[in-house]
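A lone chain, given as structure tokens: the form predicted alone.
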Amino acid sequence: MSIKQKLKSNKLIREIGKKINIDYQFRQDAKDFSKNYVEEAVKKGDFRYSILLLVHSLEKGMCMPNPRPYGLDKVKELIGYLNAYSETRREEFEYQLGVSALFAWTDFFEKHNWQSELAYNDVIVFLKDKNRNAGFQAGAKLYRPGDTFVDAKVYEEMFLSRHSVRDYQERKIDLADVQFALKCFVETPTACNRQMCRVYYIQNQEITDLLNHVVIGVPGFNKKTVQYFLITYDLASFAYSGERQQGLFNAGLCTMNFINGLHAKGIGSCCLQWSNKYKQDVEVREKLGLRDSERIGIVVGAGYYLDENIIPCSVRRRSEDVFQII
């Protein structure tokens, strides 16, 4: 038995080693968060999430039951970020959304005869040479949930019929089938509509081989047929320490919508927790070419369903076991 094996066989030493490693991994996460959160992103010229936060705040103000003049400082801050965009970047989503939100804000002020506010004139001056984007409209809108309901039984059958599977047809996933899952993905509610998650469909064989090697849980898959999607989140979207866990939470929400969308198109999947150590995490992120602030949340193994699969029963708790009225 080697010295390393002897040390691992000692319960006390093994526990101490685990605690040291846990502390180290969390310290690395803390350093990454501090280096990349939204204010640090602004210093680097990345205004994406600052704009999304401001737009969300302005839109919420238009939904108040008893509106009053609001957002006077926020529109000035938003204009500052938008003015920092070069001409070549003004087709980007965040810039267009910011401009659209300012048009909606001025419409709202005009509707309530608040044009005397000084900030209103600042926005009008900024918008004088801008065009409204017909592709989308920021602001507020009327929502009638009764108009959108589908047959509950159909939804229930689709949703409850999904199970995680690890063996698939030998067939490449059609991108047309992925489009519906992506629509489900982008419609997922995220913190203040910051939309900090992305999907990567891995087709590069070198990266596939790397994932086959490093992802925990892959040995249960048929590696000849499994195809990988990576769900990431962006640390640059978070504003303060209380949001330190929001990345994984939002990635989880987006992933659930995504895999249910895949299921609706006949594509099976299984979620693999990204529970790798920091060194492997860095290795894969570098291989993928992710932004410095971007982190892997979940790996999804997927492929078209076989006619039959043998799967674990995975017995669930009863509803009453997980619900409590306080």
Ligand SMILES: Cc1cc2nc3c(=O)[nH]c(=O)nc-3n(C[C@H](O)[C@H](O)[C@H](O)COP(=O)(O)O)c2cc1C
Given for the second form:
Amino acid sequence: MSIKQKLKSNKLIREIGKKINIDYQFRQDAKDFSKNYVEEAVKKGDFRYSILLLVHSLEKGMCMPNPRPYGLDKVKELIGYLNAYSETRREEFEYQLGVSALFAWTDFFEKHNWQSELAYNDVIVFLKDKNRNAGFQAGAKLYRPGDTFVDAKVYEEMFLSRHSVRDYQERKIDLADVQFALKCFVETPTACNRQMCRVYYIQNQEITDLLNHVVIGVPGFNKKTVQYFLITYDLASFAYSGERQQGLFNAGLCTMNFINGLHAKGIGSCCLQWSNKYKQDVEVREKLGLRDSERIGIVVGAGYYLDENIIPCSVRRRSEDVFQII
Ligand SMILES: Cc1cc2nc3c(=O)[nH]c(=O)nc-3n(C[C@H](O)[C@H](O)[C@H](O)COP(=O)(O)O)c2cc1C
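Cool, the form predicted alone is there; where's the form predicted together with this ligand?
Complete assembly follows, chain above in first position.
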């Protein structure tokens, strides 16, 4: 027995070791958060999430029951970020969204006759040579849920029939069949609509081999048929310490919608926890070429459903076990 094994066989030493490890891993996460959160991103010239945060705030101001002139500092801050975009980057989503939100804001001020506000004029000057037609429209809109809910029953059946599967047809996933899942992914609600998550479909054999090797929960899968998607989140989107757990939470919501979208198109999947230690996480991120501020949320194993699968029953608690009125 090696010294390491001997130490590990001692319950107390194992417990202390685990606690030291937990502390170390959380500290690394804290350091990463401080190094990459939204204000640090701005220092590095990355305004994407600052723009999204400002746009969200301006849009919400248009939905208040008793609106007052608002957002006077925010529009100026937004213009500051937009002005920093070079001509070549003005097709980017965040730039276009910022401009569209400013048009909506001026429309809103005009509707309420608030043109005398100083900031209004600054925005008009900025928008003078800008194009209203971004292909989408920011601002506020009327939403009538009754108009969109056609057949709740179909939705219920689809939603409740998904199960994790770990073997798949020996067939490459057609990108056309992923489009609906991607739509589900982008339609997922995220905190302040910051949309900080991304999906990578891994086709590179070297990276597939790496994931086969490092993903902790993959034993038991048919490695010949599993294809991987990787879901990430971006630390550059978070504003302050209270948001330290936002990344995984938002990635979780996006992943759920994504795998339901795959399911609707006949693609089975299984989430694979990314519980890897910090060092390995860094290694894989580097291999994937992720942004410095981007973090892995989860890996999804997927492929077309086999006609029949043997799966764990994964028995659920009763609804009343998880529900309490306080
Ligand atoms: C965040 C998350 C991580 C998971 N990690 C693994 C994993 O590493 N290996 C695995 O075989 N299954 C994994 N699963 C699948 C769960 O075991 C499965 O979803 C659960 O048992 C419920 O079964 P169902 O998906 O068939 O309804 C994971 C699921 C989630 C949501």
